[in-house]
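In structure tokens, the next block holds one chain alone, the form predicted on its own.
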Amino acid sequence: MKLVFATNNQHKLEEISRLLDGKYDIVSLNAIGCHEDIPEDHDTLQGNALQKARYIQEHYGYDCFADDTGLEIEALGNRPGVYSARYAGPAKDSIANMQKVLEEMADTDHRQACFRTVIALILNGEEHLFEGRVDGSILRAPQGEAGFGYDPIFQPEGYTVSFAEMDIDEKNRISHRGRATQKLYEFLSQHDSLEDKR
């Protein structure tokens, strides 16, 4: 099955492809000739994920899925949340985003946070949503070189390392995107099984 993943983020593509175990032909926006900046102007992760998936389906006609992810920090009133990618400005600069979070949290020991991912799938004209969440805390300084986004300052619950200090398979087993993608994978597998019986 060919599915368009509404992203050109190479890190996300690699994670998703590994999580789906190579059983699906996952292609990026570049691969279908989509170079537009797809709008993400909803105030929920679910709204943004659906908006991106609908855009691809309506303009390009492909079955597709899109995700939106937010880092929600209790001490910041669940910011940056839906604005995580652009928290420090429209440039989507992950280092600047992390620095802004660390500066805003410099004077607090209340460091609980969670990552949430919502995946919106449009398959055969029907919409489906899958959510994953991982709880943890915000470190006082970046740790590790792997991962992307806020990974160097997020330490998942029950671990002594940041996401950026884990290898990709270890991170995928427990991450928000990994959990949402597992639900997507189970749904697609069930769908394939039903199709085979017809």
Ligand code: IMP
The other form holds:
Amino acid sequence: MKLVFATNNQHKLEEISRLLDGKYDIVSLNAIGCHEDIPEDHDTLQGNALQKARYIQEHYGYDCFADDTGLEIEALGNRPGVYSARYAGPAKDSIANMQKVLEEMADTDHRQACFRTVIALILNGEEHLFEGRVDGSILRAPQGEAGFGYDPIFQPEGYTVSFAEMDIDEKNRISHRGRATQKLYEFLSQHDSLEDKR
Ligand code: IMP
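Output the form predicted together with inosinic acid (IMP) next; the form predicted on its own has already been displayed.
Starting with the chain above, the whole complex follows.
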């Protein structure tokens, strides 16, 4: 089954293709010839995920899903949240984003944070939402080279390493996007078995 994932982020494509177990043919925006910047101007994860999925469905006609993720830091009033990608400016620079967070948190021991992902799926004209969350804490300095975004400064609860020090399968098992994708996968599996019985 072919499903468009509304992203060109190679890390995310790889993560999600692994999670969906090779069962679905996950296709990127480049692969369908979509090279424009899809608008995402809502102030909630859910609003942005739906906006991206609807855009692809309306302009390209494919069944598709889109995700939106935010890092919510308690000491910063849940910032950067929905503004995580551009926290330090429009360049979407991960190093600058992490630096800004570390500077803002230099004087606090309150390090509690979570990543939240919302996935919006449009299948046969119907919309479905799936949410995943992982709790953890913000480190005092970046650790590790793997992953992307804020991975080097996020340590998931129950671990002594950052996301950027885990291998991709280990991160996937517990991550925000991994958990949301697991729900998407269960939904698609159920949907497939219903279709098979028809
Ligand atoms: P997006 O909505 O998935 O594009 O995520 C917004 C921003 O959150 C990204 O630009 C990253 O900076 C950050 N982000 C999303 N997912 C992750 C992750 O798995 N690890 C670290 N940072 C992430």
